[in-house]
Structure formats: C-alpha cells, structure tokens
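Only one chain is given next, in structure tokens, and it is the form predicted on its own.
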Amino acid sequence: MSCEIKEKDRVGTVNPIFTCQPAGAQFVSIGIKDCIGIVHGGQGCVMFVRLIFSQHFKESFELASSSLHEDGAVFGACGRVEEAVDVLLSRYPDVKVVPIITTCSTEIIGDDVDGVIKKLNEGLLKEKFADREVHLIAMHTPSFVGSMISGYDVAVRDVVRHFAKRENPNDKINLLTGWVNPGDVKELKHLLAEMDIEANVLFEIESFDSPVLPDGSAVSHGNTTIEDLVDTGNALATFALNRYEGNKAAEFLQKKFEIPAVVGPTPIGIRNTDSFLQNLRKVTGKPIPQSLVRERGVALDALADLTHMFLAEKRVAIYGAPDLVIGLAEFCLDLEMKPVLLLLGDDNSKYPNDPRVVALKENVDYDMEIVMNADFWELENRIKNEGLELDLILGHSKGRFISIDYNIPMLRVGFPTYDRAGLYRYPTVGYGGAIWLAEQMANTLFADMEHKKNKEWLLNVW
C-alpha cells in the first residue's frame, strides 16, 4: 500500500487537462478595474480564451490581440503592438491598465516587448496620451512551457511587481485568492470580514456574477484598483492561498518590502480552513469570532450527516488545478473516501516535493497515484484497460465524455464548467465551500444510485 508520484510515460498529449500560459495571464488582467490585456499572438491565442471565461462565467469579458500574422512571425512584430496599444486607449478612454501577453509565436521569433514598452513610455503615451495614467506591464508567458497555471503565478508576479510601493505601512493584508470562482471570493471576503480584518483582495472578481443593469452594462470586469495594487507593498502580510498561484507575488513581496508571506493551505475543507483562520489570527491578532464558530459546527454536523453512510470508502479521481486537486484529496481523505488517482496537467517539478504531497506519501495507507504532466488519456486508460474502478469523478468539464462513456457519476469542480448552471456562484473553499462540496457529492452518488438502482432505497429511510 503506498502513494506513488509518477510522471506520465507516453510522449505527447491525448487531450489536455490544462491550457496555456497566456490563459492564465489573461485571467489575471480580466480581474483589475480599468484593465483591458494585449495578447501579443494570433487572433486564436485570445479568441479561444475569452471562449473559455464566457462559458465558464456565462459573461461577456474584454481582452485585445495584436493580431499577429504570416509576416510578423517573418520580419517581427514589435509594430502591431505599438499599434494596438494606440488603438485600445483610442477606443477606451477609461483603461489605465495594459498588459502585454506575449505568446510562443511571439517569444519565439523574439519580440522585444519591454524594448517596445520603454519606447511608448517615451513617445505615445506622452505625445497622444499625455493627459491619462496608463501603466503598461510586460507579461512574458510562452506556450511551450509551464501551464494556465504557471502563466497566473507569473502575471500576479508581474502586476505586484509594476504597482507595489512602500508608503503608509498598515494592517491590511495582502490575500492572493488564486485562481478561483467569483463564490469563493464572496466566501473568502466573508471569513475576513467576521474577524474585522481588511484586505487588498487579489482578485475582486465577486463582480464576475453581473447583475442586468438599466445602462446596459454588459461586460464583466474585475474590482481589484490601482490603489489596492499600490497598497499591497503597505501591507501586514501576504496569504497566498495557493501554492501555485500567488506565491511568485508574495515572494517578491517579502523580498522587496520584507512582508511576511503565508502560503496556503488552500481553505479547502474544514481541517484546511481552521488552519488559514489560525494563521490570520496569528498574524493579525484578531480573535477567530463565535460566528465562525457556529459556522464551523453547523458544517461539521452536515458532514458527518453524509460521511459515514454515503462517502465512507467511495473511490475518488481528481484533476485539474495542482492546488485544488491536492486540496480535495485531503477534504475526501477526511471524509474517508479514497482518493486513488490525482492527475496534474503540467511537469512542474516542485510537485513531488510539496508538503501535502510528502503528508499524502506518508500517510495514505491504500494505493493512490500522483501523475504528473497528466492528460485525459491518464485516466481513461485506467478505467478501460488497467481496470481502475472508481464510484466518483471531481473535474472540470472537459473530462466529461469519460464520465459518460464509463458511466461514471462526475462532480463538476474547478475550471472550466461550462455544462452546468450557476456553479461559480457556490464556493469549494471556506466552511460554506465544505458543505456544498460535501453535500454536491452525496447528490450525484444518490443520482446515480437512482440510475443504476444500486440500493437506492437508502434513501427511502434516510
């Protein structure tokens, strides 16, 4: 019995679990007020993406390319940039922020986009624009390597970088959500608020959620301001929720400005959410309220109403985010399921090394694999030739054809979900993250105990 890491063994990918880089720069720009991204590539780098955010969030979002065509990836293309940035703050007289995305197209024929931005520092902006703060901020983010993933932690990276300044040292903290749902940062701004803590929130994307408005509003953007980006080298601390998406930021935080960086655990689950609470309450001094209390409790009663009967020993698979899968493995390993199979879509190799997965290594007394550089492929060629069984899938959608195909009950988590309604409003971190996870499981294995007819009259006296 034994928890195996593993890299997978087969050159080339069968259907990607991840996207690229620039999709994670990408998703970074669409959460700062006033910010509209140059993806400096083809058309497709940026059109397919904002497919994605629109499935995802069922909103509309803004995002520019410098069209890159047959003879910019021959002679260069340094020139459509300087183009698009004249065209986008042409058309958009609000935008203060501009990021620059470069793509493998791009960093491949060599395109010196900090030469190009120095040079529109110097000229356009103070010829044409003269009269607008604009901040244009370089985010190199190749496709040919690293992952969404890697592409977040670098453009977080990147923006801290270019706005943080030590000013007016406060109480604030810094707290780099990752990359999560717009209900996750109404949960996570929640926990702050009961322990009367502020924070420069990295992103405010709760705003994701658009409400229909009389003017006509119709696109989505971010919350997340200058001043709060600025505030973040003023800040008590930095909590990077994520281990693999913020910790670059709070790295450099802690370098330039000698805040102190918290990173993790991900507040997945009850055990992982006291933790992040007591963290705060170290840092801060801010005493963990009775309110949170009773939260904790009611959640704990409505876990244990589900654990033993329905979840107890159920095998799970999980993919997707590093931080998320590793985060619900250890909810599902508390509500004493098995998970067997985790899949992470990209080669970084701080994986094996990671202090969850050396606790999961340690502990797991039942055989799990952790595969890294994982497609679907991983998974289906378990289920159909090596005879994995598994009662429950938690993924994004693209793996739902092997849900269907192996009538494998599926609980859609994570990014992108864009085959059911709504799921982006409900968090998986926090207390209230643990309920809806827990209670969302239980329901699909009760769909599917009603599909299959597999005692299902368990729940006749339940």
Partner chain sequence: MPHHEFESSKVIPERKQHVVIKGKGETIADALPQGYLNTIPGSISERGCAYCGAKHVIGSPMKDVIHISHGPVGCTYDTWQTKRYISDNDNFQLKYTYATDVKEKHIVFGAEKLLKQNIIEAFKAFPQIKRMSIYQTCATALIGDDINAIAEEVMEEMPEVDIFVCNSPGFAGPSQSGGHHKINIAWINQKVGNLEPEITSDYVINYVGEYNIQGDQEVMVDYFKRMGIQVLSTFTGNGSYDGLRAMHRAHLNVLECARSAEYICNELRVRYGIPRLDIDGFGFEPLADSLRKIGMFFGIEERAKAIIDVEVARWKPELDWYKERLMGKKVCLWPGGSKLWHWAHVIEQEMGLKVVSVYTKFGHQGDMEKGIARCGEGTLAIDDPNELEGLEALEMLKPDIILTGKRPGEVAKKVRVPYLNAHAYHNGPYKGFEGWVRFARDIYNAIYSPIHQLSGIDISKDEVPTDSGFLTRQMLSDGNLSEEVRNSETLRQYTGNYDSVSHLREKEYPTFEPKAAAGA
Second form
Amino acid sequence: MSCEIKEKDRVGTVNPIFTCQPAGAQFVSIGIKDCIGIVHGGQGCVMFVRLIFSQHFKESFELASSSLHEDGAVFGACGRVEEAVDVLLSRYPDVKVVPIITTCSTEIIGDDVDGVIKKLNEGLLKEKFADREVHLIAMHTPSFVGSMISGYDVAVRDVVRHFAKRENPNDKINLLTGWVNPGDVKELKHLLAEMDIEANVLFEIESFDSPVLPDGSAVSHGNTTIEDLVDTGNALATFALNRYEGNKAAEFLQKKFEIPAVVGPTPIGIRNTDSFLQNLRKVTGKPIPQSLVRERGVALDALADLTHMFLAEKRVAIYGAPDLVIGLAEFCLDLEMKPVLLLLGDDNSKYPNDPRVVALKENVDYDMEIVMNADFWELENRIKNEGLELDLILGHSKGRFISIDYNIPMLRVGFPTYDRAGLYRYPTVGYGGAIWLAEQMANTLFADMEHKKNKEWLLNVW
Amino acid sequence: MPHHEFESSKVIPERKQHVVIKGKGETIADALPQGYLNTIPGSISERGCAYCGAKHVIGSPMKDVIHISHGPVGCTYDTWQTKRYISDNDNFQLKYTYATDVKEKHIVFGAEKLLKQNIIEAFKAFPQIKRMSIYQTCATALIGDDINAIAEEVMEEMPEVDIFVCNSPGFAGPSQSGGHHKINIAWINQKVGNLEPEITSDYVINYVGEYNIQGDQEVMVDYFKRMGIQVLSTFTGNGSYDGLRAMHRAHLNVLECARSAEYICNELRVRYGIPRLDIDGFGFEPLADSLRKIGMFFGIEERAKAIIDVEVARWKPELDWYKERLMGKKVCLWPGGSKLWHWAHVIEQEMGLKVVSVYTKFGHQGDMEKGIARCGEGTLAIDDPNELEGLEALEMLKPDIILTGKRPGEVAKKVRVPYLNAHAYHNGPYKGFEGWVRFARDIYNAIYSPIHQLSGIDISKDEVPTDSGFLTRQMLSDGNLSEEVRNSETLRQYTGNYDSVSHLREKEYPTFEPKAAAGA
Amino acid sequence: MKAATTKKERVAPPPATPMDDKVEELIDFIMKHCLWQFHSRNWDRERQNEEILKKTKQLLCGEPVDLSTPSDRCYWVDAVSLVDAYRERYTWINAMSKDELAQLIDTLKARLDYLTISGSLNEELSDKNY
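Now that we've seen the form predicted on its own, could you pull up the form predicted in complex with the partner chain?
Next comes the full complex, this chain leading.
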C-alpha cells in the first residue's frame, strides 16, 4: 500500500492533457484591462487559443498575432512584431499594455523580442504614440518548455516585474489566484471581504462572465488595471494560492521588495480553506469572523450528508493543472474517497518534492499513483488494458471520451470545461467551492446510479 | 472598383483592397477583393495556420489513421476536439490524437529519434490501426528533421504499416489554405496509385472536398449508394486511408469544397484522366441538379431522378414552411471559404433570405469570384475580415443573423446578432434534402428566439409588458403572414429526428446488376 | 504565395451586340447556378468554357454530341443541365433558329470568357501550378 510518483514511461503523447506555454501567457493577457497581447508566431497559436477560451467561457477575447509566414520564418520576423504593435495601437486607442508572447517558432529562429521592444520604446512609441501610456512586455514562452501552466506562471511574473513599484507601502495583500474561473475569483473576494482584508487580486477575471446588454456595449475582458499592477509592489504580503501558477511572481516580489510570500495551499476543500484563512489572519492580524465560522458550518453540514453514505471508498482519477489535481485529491481524502490516480500533464521537476505530494507519499494507506508528464493514455490504458476500476473521474473536457467510452461518471472541473454549461461561474475554492464540488460529485454519481440502474432505489429515501 | 474602406481600417489602407460592395450592374470583372495575401500583423484576423489547414481540416477527418503531429504538444492539443467531423468507426480520429512531445533538448539535438520511438509506440498502443499520418509543425520544420526518412525507415522495418508524411508547418502560407494545398499535393504524390482497390460497381467515384461535418458525407453517400455508385474514397471526411490510396481508379471526381481540395482533382485529371465535376450538396435545386449530373455521367439518370422525387416530396413542404417565415431576413455569411459560394444564392432562392454580406476567412480570389457572382447588388464582400471590421460591418448592415465560427459568433452575440455555426453547424448535417431543412430550421430558431427578443429590451427605460409570461417563435414569426400561409395544410415544420445520420449506417441498399453480367 | 503587386493585363470587354440583354440573362444563370466556369487556372477555364459551351450549342441546335471520352461525358452533363434550364426558364430560346442559337452561344462564350478569363481580376489564374 503506497503512493508512487513516476514519469510516464512512453516518450510520446496520446491525447495531451495540457497545451503549451503561449496559451498560459495569453490567459494572463486577457486578465489585464486595456491589454491585448501579440503572440509572435504562426496564426494557429492564437486562433486556437482564442477558440478554446471562447469554448470554455462562451465569450470572445481579443488577442493578436504577428502572423508569422514563410518569409519571416526564413529571414527573421522581428519586423512583424514592430508592424503588429503599430497596427494594434493605431486601431485600438484604449490599449495600454501589449505583452509580446513568443512561441516555439520565433524562439527557434532567435528573434530578439527584447531588442525589438527596446527599439520600439525608443522609436515608434516616442514618435507616433508620444501622448499615450504604452507598455510592451516580453514574455518568453517557447512551446517546447513546460506547459500552459508554466506559461501562465512566467507571464504573471513578467507582468508583475514590469509594473511593480514600491512607493507607498500599504496594508493590502496581493492575491495571485492562479489559473481559475470567475466563480473562484468571486468566492475568494467574498472570503477577503468577510475578513475585512483589502486585496489586489491578480487577475480580476470575474468580468469574463459578461452580459448581453440592450445597447450591445458589453465585452468580455479582465479588469486588473495598470495601477493594480504597480501597486503589487506596495503590498503587505503576497498570497500565491497555486504553487505552479503565480509562485514566480511571488518570489520576484519577495526578492525585489522583501514582500513576504505565502505560497499555497490551493484552498480547495475545507481544510485548505481553513489554512488559507489562518494564513490571512497571521499576516494581516485580522480575526476570522463568525460569519465564516457559520459559512464553514454550512459547508460541513452539506458534506456530512454526503461523505459516509455516498462518497466513501469511491475510487477517483484526477487530471489537469497540478495545484488543482493535488487540491482535489486532498479534498477527496477528507471526503473518505480514494483518489487512485493523479495525472499531471507536464514534466515539472518540482512535483516530487512538493510538500503536498510528499505528504501523500507518506500517508496514503492504499495504492495511489501519481504520473508526471502524463497524457490521457495513462488513464485510458489503465482502464482498458490494466484493469483499473474507477467510480469517478475529475478533470477537464478534453478527457470526455474516456468517461463516455468506459461508462465512468465524470465531473468536469478545471480548464477547459466546454462540454458542460456554465461551470466557470462556480467556485472550486473556498467553503463555497467545497460545497459545490462535493454536491456535484454526489449528483454525478447519483445520475450514474440511475443511468446504470446500480442501486438506484437507494435514493428513494435520503 | 467599388472598394469600401472601414473607419477602423483607415490606418491600414491596404485593407481597402480586400473589401468591395457589388454595385448596380457590376460583375466579377468590376468587383473583386484581394485575397490570400499575407495577413497584416496585429490586425486580429480570424485566420489559422498552414499546419491546422493540413492536419486539422483535411488530414484528421481520415478515420482509420493514427494522426501524429511532430512537435511540442500544443499544436496537437489545440486542434483536438474542436471539430464535428464524425466517422462511422466510432469516431476514432476524433477521439485520438498524437504528439511527439518535442522538448527543449530535442530542439537542440534533433527529434528524429524521438519521432521514430513515437511511431513505434503509437502502433503498439493501437495494434488494430496500421496507417499513420505524420504532420510537421513549425518547430520541427525549423530544426530540419527529416520526417520522410524516418517514415521510410519504419515502413521498411514494419512492412504491415503505411505512413503518410505531410510537411506543412504553421508558417507555410498566409492561412490554413496553404496547408490544404500542401496536403493535397503531398497525398497525390506519395499515396495515390500505390494500392489497387476492389471495384464493385460499373460506376465509381471519388467524393472529394467533403469532411463529414455532423454526417454530411454519410447523407450524400447514401444517395450515391441508392444509385448503385461505388464511392471509392472520400477526401477526406469519414474516408479511409487505403480508399484514398486508390483514388486513381475512379471514373469521376465529384468535388464539393473546391477551395480545399480542387488541387487533387486537378492533378487526378492531369495524371489519370479522371474528370472533375463540381457539385453543390447544399440546397434542393443545386443538389438535385448535382445528383442528376452524376447519374447522367454514368447513364443512370433515372436512378437519380427517383431519389430526387422521393426526397423533394418528403422534405419540400418543410423547407417551404421555413421559407415563408424567413422571407427577407438579412444574413451575413462568414464561413471559411467554400460555403460562401455554396450558400450565397441558394439560401436566397430556397429560404427567402437576403444575403447582405459574404466574407471569407481563408478563401482565395477564386472563391470571391464565385461568391460575388452568386450574390445580389449591394452585397458587401470582405476578404479575411478582422475583428473591428467585422463589428463595423455588423453595425452597418444590421443583419438578422450571422453564419460564422464559434468565436466570432460570441462577438456577434454581444451586439445582439444571433449566430449559427457555419463551420461545425448547430444541429446538422446541413447537406442533403433533409439537411437543408435542418439548416432552415436552425436559422429560424436563431432569428425568432424569444430570448434574443428579450435581449433588446432595456428594463430601465422601456415600457415592459406585464401581461405576457412567454412568447413562442411562432408568435414572433407569424404576425405578418397571410391567413393562407399560416393555416396551410401542406406546409409543416421539420419532422425529422434529432439524429438523422446514424440509421444510415445500418441501411441495406439495392443491388444493381453489373453491366458486364447483364450483357452476358 | 503570390506578390501583392502583380497586376495582370486586362482585356477590354467585347463590343455590345443586339443580343446583349438575352446573353446577360444566360450569363446570370451560369453565374448563379454553375461552378464549372470557375476552375482555378486560365487554361482550365478556357477549356471548360470551350468544351461545355460547344456541347451546349450542339444540344441546342440538335446536333450530335461527342461522348467518346469520360471528359466529354463530364462536359456534356454540365451542358445538358444548362440547356434544360435555359429551355425551361428562357422560353424565347426555343423559338430561335440554329443560326441564331449558334450566334447566341458564341456571344455568350465571348462574354463568359471575358468575365472569367480575360477580364477576370483574379490574380491566381496565371499561376503555373495547381
């Protein structure tokens, strides 16, 4: 009985769990107000990422391409960046922040994006856009390094590094949420409000869930402003909720401005949310109010209805973003469930030493596998050819056919969840997230019991 | 030339050459936008890349193939599960995609060894599949991996497998269209003619430029089978790899999407003397005409006519129910390439709609010639509209519906223009007689959505009726109809099933005696 | 990839004739209903227009049509379809003499060649390869 952490033993990828770094940088870009990123590479690197954002959120987000074509690939394409910046700024008068996001192609051909930015800062911006505040930010996100997760991490750091200034230190905290949904941001802001803590939330993406208005004026875009970003340097502390999605920025702020960094735990489940609130209390000195005691109690009340009777012993496979996967596994354990297989979609060498992973290795009392650099075949092959039995899958929509073909109920969680309606609206973090997750897991199992006529009569009384 | 300049594109004046409004009495020799030129960087175009044009659009619909992209995982992930091209083998090609997972060390030291390991692994994981397509990506093109050599090596070591190599990196051309071209030429050069098929009919076609979106191909193949025609291959939706190796044995190439697949038809004509017949699978009259022509080509026109009669009798009253209610509604057409001309005229003729604009994402001037030839005066034609132009045009034209992709559809939603997915369809298939009614039904449902009607009301200003708990589509659509139409006993709404395709897979077809046997 | 600057030489439209209105109707039908006139290269368009309209003329004039090769049959089906539509939609065509029909189709072809080839603004028509 043990928890084993290993690498996928094949070299190739059958059905990838993650996309590549530029997607993470693009997710950061759309979180910033008055910002349109330019992805320096082929057009597909933008078009498909915009598509998957729009599939997940059922909204459109603006991102531009330098449209690398054959000539650029042969002779270098720095000129395409210069032209892209000029065209973009000329046509979008509100744009102030322009991340320049590199890709595999432009990293391989060796385009000097930092040099181009310097040139543009001294030339084009002074000459043509002198009256305008414009920030060009290089983000090096070659696709052959890391994954969408590290791309996000790199991009948050690059943005913070560009803007952060320590001018008027204040009592705010920086809250780096990681790659989350509008529902998560809303829940986190709610917790902070109950604690009476002012926070600089990176990124303010509640507005991704935007309306249709009678005058047709609504657009979907993040709301983190330049002022917010500058202000990250004045904070009392930085809370990076996800170790792999924001930690680099927290480390930067700590090194540069000696702003203490609190990294994790991802506040998924009751226990991790408790830790988050404790950390907040310790850093700010603000007490945890009765309202949250009550809210926690409501959550525990809901969970108590589910755990022993329905969730206990259920064997779960979880895949997706590492902080999400680990957080969900921890919560599942609290719910008496058995996460038996965790799939992390990239090869980050820090995973084995992650204290949460170490704790799993030391304490799990049944067979659990954690696979790094995993693809979906690691899951499917175990089910199809190695006799893995599962009661539930937790993960994003790209794994949907495993659930469908092997008749295993699946709760969509993470990014992207395009094959279920509106999931981005609900939290997975905080006490609210704990309720949502547990109840959705239970309802998913209930629907499966009825669908398969597997003790469906159990629910006659409950 | 009647060019139109968008306010939003004044700073990129070359864009003016890409936009025309067809004026009174003007022809395609007067009005034609530029097309298939390099994209203006930073303009926020909708175009994809040549890798996706090759792998995602044309390669992947091939159903019995391991589709492996040689590069980092992103290209593979991004182009996976974003299409609705189904297949009758439980959607193998939709479910499985493969990446060689190129990492930094491979960029530095080369990734050929990695590729070979990948190929062997993939065949091992899926022992029932013996065919593979390998797609180059930007990264592996730039480091110069010799994919062909590796494929040859594996084929020598594993004689039971066959591997196709498509070298079409993302940067190879102004849009995905560059990839369509590259894979057409690569396929005919590498694979056509190296397998001899079993010929089971006197009438043998390749069905080309058809991607089985929501079952389009299966609907059309049903007609062909009812006519006793052997469909040797479909390029490529629901098509099999080995069928496509035998394309040289067909008597006729029946071509739908000339944009993406005319290259291979042209080459097949030049190299093997197979004639090319361009057809329209959309719309009653064009489809009937197309089936009839195919029948005539083989001397079996009466078989086509019998199908047309049955299908028209079955579905025309339903099409006309919608036509009465869609009369005069304004449509923006913004498909990828071919649907702009497939649909431009016939949705006016057969659904009563008014096409106010035709855009293309990746079309060439040839597509705009066809599109502009088929639409009326005053129609706005835009080559590769960018984000701001698209919005400005919506503001200018105020259409009742836009037929476009998922993401631009979300933009349209915000300015309260309902959208229908032109690429993947809402509830297709849209080809075939029944499919065309489904298309009309989907357009009707979008335009007369009670929710769409609500979105125009400003509760802070407008007088909101307090005595109505609901509206129906028909309450919205039937107000101005004549009594006769409203109470017609012949017209009716769509009566088909949610799934109009799966039953075709179990269908039995009549056997026709071969000519040789009949003559003996 | 073609350069943005290449401009092909355009030929002036053929001179107007008394048949113009009728020809325009016939042209409009082809434009809205047919695809055969829009192959992607000059040489293909020339051949398509030539062969299909030759057979169209033969059918209209009641002359024998050569169906000896698959290509001939393919041109022929487009021609039959066109002739049937013309006879049904433009009934005046049924009253024309052989000579008039021959002249009509010649004029039609000249106009179609202009619109799709010599007067075409499509810069890809002269590409050497498919």
